[in-house]
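Form predicted alone, single chain, as structure tokens, below.
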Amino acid sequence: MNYFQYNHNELYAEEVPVREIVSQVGTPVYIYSYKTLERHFKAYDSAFGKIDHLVCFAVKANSNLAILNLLGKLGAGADIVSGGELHRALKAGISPEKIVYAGVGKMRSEMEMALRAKILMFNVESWPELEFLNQVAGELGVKATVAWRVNPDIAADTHPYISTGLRREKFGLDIHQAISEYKKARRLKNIDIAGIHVHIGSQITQVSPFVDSLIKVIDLIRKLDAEGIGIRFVDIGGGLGITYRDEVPPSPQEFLQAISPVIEGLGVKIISEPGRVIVGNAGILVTQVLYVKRKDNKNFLIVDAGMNDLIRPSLYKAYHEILPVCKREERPRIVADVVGPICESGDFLARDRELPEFVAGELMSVMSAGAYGFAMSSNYNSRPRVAEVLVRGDQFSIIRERETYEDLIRGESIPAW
């Protein structure tokens, strides 16, 4: 459930008309609902019941400081994949003791930053990375707490670009090699082997891949225990999907009900890394129709938001529902492409979509845009990135100002020669 609803044919974000926000902030604009974020996090966190756990929000999904601060106050930690995400999480007030650091390409400066901050754990992806982390930790005179990320070779029914659990992917350690790698790792003086990490992908709408991967992880825990290697943390990753169109993903309660028999009684702390399931349906992108173009019996709705603002449709052929901000009675329906101003044929928000007929100047809302929307935006075509707004009840606040043309050239210079 989200709190973007029509009231007398006008789209509201909680108790605020979207049109009112646009009148003050302009378009394109991302709008987030506080109540939706709060509801989704509490539903996910409470689903664990009495299981010892920590929910670390996947910062990659939406890294705005206000969003991170909100979730941190609700008890969330952070799943990070860069030094920049660590900086954001700390600035947002999230305790370093609730931060886990994943990613295949951690740099020295990032390792040093995380070690000095005393984060909870590094999720390590390769032996060269672990050796380097051991070296960096030794130079700082500390120990790094780590989990091996294991790759269970489990296929998740999702887009191949966001499937990460197969052996052919760049992520993690082949689970069949894990025992020998754990045994080697315990000889490193500056490494505390504490956990296992598994993450099989994103936008997964079935429970069975999660269960199958965890069964393999539990078997690995037993084998490690026989070797005298104790595990304190099991990081089950994230990836639970949401409804964009007609998907029927499991609820957090159904998800936990399915995996609880596997993880209960292990005597470990369970770490989970949800992102999309918390923030995806908590945000929309509002854009204005600039022109209606008809060409060779094809309709184009040209809007002021482009692939630089929301790249998911271009990158993944992802579906986002598109709604008018203000409904009109007896509006005919047409089949059209919704396209942006970017000079790429791949610049579209929807293709061959049956939609209400829009006219120039109208506002449209691109739904379920809270995850991997602004976070993946860019300045391509030298377009300033858009504003972000957070609504709570009958109030709203700009939580990221729209960039200016001066912002675009900050840090650039023309050599004297």
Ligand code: LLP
Given for the second form:
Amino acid sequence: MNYFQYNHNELYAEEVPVREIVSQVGTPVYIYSYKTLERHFKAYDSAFGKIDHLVCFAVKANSNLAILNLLGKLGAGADIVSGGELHRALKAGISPEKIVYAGVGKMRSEMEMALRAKILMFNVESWPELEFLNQVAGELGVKATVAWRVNPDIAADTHPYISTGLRREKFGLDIHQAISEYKKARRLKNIDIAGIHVHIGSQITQVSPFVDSLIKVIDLIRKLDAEGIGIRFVDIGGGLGITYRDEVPPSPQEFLQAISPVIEGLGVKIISEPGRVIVGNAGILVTQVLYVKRKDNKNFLIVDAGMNDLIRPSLYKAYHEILPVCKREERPRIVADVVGPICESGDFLARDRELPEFVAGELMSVMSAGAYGFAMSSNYNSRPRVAEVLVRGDQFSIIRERETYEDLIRGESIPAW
Ligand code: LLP
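With the form predicted alone done, generate the form predicted in complex with this ligand in the same format.
Entire complex below, previous chain first.
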């Protein structure tokens, strides 16, 4: 459920016509809905009911300060993967005791920054990383609270690039080696080994892989308990999918109903790291049709947004629904590729898509673009990154200015020689 709807054939973001935003901000532009974000976060958070929990929003999905700030105000913590994301989360007002830090390649400077900020927990992925964290914490005279990220060897039925729970992937500790690694970790002076972390992938639309991996985690907790190693935090990761096209993912309530019997009564705090399910359907990318081109019996709608603005179709063959911002009755339908201005054949937003016959100059909305949209955008082909707008009720604000050509070359210089 989101608040991008037609009213008299015109697409609105909450109570604001998309056309009005475009007339002030231009295209391409990402538009987010406050009410949708609020609704999604509350639905997810409240699904935990009485379970002691903390929802840490996965900053990588959408790292705009305004969005982090609004989620933080609703009680969210942050799941970060870099010093840059830590900087953003803190700037957005998220308290460090609600921040967890994952990723296989944390650097010294990032560890120091997170230790100084006193974040809640590091999710550690390998023994060399843990030893290094122990050393860095020792140098700062502090103790790092740590969860081992375990790899449960569970297949999640999703795109291979975003499936992480299989043994062959770079992520986590092989669950079969976990007991010995926990025992070793206990001997490190500057490490408080307090949790278990598991994240099996993204855009998962069934509950069974989550349940199966948590059953393995709970089994591990029991074994650790028998060894006298007490666990205080179980971080169940993110990964719950959304509807892009016709997927029917479990709702947060259904998700919790399925996993509650497994995680209840453990006497631990449950941490969860949703990204896409909070922000995916709370954002759209609006682009303008530049030219309509017909070639070899094929139609191309050439638009002003490219793979640098939204890379998901190119990278994962991801489907994003495409809607006209102004619907017109009775127009013929065509089959077309929607392509951007980038010099690569992989630069498309849709392929062989049946669409209403768009004309040049018309506005097009690329739906479900709130997660991993702007966050994965780049300056490829020296294209300034686009503006981001947040709508709340009948008002809207630019939450990120469109970049300028000067922004593009900031920091570059030509050597005197
Ligand atoms: N926690 C960890 C450790 C993760 O690696 C991720 C996502 C999340 C949480 C959040 O997952 P979510 O709830 O959003 O599924 N760029 C890809 C998705 C990459 C996901 C990477 N990790 C895409 O556009 O589909």
